[in-house]
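One chain follows as structure tokens, the form predicted on its own.
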Amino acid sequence: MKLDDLLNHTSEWLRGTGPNSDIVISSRIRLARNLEKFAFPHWADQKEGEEILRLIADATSKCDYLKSTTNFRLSDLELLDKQFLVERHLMSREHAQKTDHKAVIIDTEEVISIMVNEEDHLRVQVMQSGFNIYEAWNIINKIDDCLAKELPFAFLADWGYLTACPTNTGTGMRGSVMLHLPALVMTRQIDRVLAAISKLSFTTRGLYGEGTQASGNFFQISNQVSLGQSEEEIIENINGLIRQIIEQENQARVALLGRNGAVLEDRVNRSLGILKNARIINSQETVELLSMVRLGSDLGMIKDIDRRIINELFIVTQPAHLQKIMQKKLSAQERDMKRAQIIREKLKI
């Protein structure tokens, strides 16, 4: 697989399918693992870093669940390629920096990605469309078992899996769910919901994870505690919390329709009108307008635009994607013009 092949492929998490996909964009499970007798990546020297890359590449080649993956060494990628992978949620922003002795392993369906020598030697990630946290766990559990047969993971009976950051020690697992919560935002209930989430040892981030703020009414919710709970307990806690948030968002949507249905429909159609006619549009405005159009589609106000098209537009209109499509660097204004053109073409009815 070549990196440019992904341009013509719909990522698993963008398909707009799966349980509760009107509210839940994607479900993700991530496992942090380290190899025993090796320094953590931030302290490993050049020789250790290279040996870790070799060992992990060899192990993944022997795992049946990873047969359809491609190993990309980050030092071989252009800056634009790395940003492209970040935009597709296949690796973190931190991983794209200081790329010596780093790699990312990706499968053809973009369900699985493995960051090598990020904060930990291994960051294994599985993503599913919609509220599908149990299926993501089922897949990653098999991958973890397979890799454990080939690699000696750093593990202590009292502490669990050893990780570079103490908050990941224990199971080394983070489950996260990306939600679209426009009704809770518009009814001004979101602050109360987020405050309650934080008291339950969950954290909320934006569309691109750690260090990003919520935009376009998207919220990524994940567990903070990895130590002292089993994987099953963590998954059950996430599942219970997300179900409550889904119910609250649904109630808020019903309330909006009941009190301000005409106003909401007007806002949705104004947003669609701008997107279908704009000649220049920036990233932030695009995300905000697409959020309203997605809500309108989910509520049946817009009947002829597929949810997957809307989901794809959130990603293909990002800066690196625009430049990969054009196969050249673009100025900010050129990106804004190309973004508007792509949106018009995708939303043409």
Second form
Amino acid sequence: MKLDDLLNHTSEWLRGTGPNSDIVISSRIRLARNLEKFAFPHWADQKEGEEILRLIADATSKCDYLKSTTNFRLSDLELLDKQFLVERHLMSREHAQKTDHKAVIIDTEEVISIMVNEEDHLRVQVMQSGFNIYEAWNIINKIDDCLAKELPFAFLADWGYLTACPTNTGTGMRGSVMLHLPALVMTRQIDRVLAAISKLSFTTRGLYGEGTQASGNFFQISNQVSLGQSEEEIIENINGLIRQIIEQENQARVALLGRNGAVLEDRVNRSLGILKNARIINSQETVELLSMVRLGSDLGMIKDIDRRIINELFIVTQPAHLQKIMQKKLSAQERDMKRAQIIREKLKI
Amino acid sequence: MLCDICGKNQATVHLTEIIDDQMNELHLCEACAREKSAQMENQFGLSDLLAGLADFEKPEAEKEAVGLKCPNCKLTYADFKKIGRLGCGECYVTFKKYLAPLLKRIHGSSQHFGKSPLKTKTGVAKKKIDLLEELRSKLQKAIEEEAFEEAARLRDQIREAEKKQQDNNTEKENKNET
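Mind pulling up the form predicted in complex with the partner chain next to the form predicted on its own we just looked at?
Let us now look at the entire complex, which starts with that chain.
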């Protein structure tokens, strides 16, 4: 697989299918793993870094579940390519910043991605469309077992998998669910919900991962605790919490429609109008308007636009994607124009 | 809008900073934003937070810990306090005494209940596996094979073994105290 092949491909998690896909965009699990005896990436010297890359490349090539993956060394990628992978949620911003002895292993469906020598030797990630965290666990658990046959993972019976940062020790697992909660935001209930989430040891992030502000009514909710609970318990807890949030968002949607359905319908269609006609649009405005269109589509106010197209627009309107499509570097203003053009083309009915 | 820092390029990154309850909005170009974010990481990173969590009640204990060095990767406890990251898996053994309360504070627990890498080729991980681990792996397998009766039986055995282990630990602690 070549990196550019991904451009014409919809990531698994953007398909807009799967359970509760009106409110839940995607479900994702990642596992942090390290090799025994080797220094963690931040503490390893060049020789160790290279050795780890080699061992992991070797192990992944032997694993049946990773047959359709491609291993990209970050030192071989252009800056733009790295940003492109970050925008597709296939690797972290941190991983893209430093290139020494780092790699990312991706499968053609973009379900699986493995970052090598990020904060830990291995960061395995599995993504699924919709509310499908159990399936993500099934897949990642098998990959993990498969890798454990080839690689001696750093592990203690008392403390589980050992990670560079003690906040990940134990299962090394983080389960995240990306939610679209426009009605909770519009009815001003979101702060109450987020406060409750943080009390339950879960964290909330924005659409574009760690350190980003929630924008366009997207919230990514993940477990914080990784020690003292089994993987299944963590997943059950996430599941229970997300069910409740979905329920609350649904109630808020009903309330919004009941109270002032016409106002909502007006806002949805105005948003669509701008997207269909704008000639210059920045990413912040795009995300906000797309969020309204997505809500309108969920509520049946907009019938002729596939959710998959809306989901895709969130991704392809980001800076690196625009530049990959154009195959050249674009200034901020050029991007705003190209963005508007792509949106118009995709929304043309 | 032009960048607040260089005043030359278009501002495309919008940042909200909160310092001492004062909210401050910044509009930056990409280059200045990158620099700013690097600065912020230096100012306050996770390492500060972790180091704070690991602070000792007794200064003597701190002195003793700071001198410790991992025989495998040569990271010292002082390094860990500074960077907030451990150096290798062996560090967890070297600094066990000091990490236990830290893990408890972060996770509310210092006992792993999840899966384990039983099938390692080298068998290195196997050294540390006791009866309890063996039971847990059997349970995992039983669940995978959907042998739920067997799983329930194993679960009860595990609970019993855990209780025994806990009792033993308390006994040991009591002995140490007297």
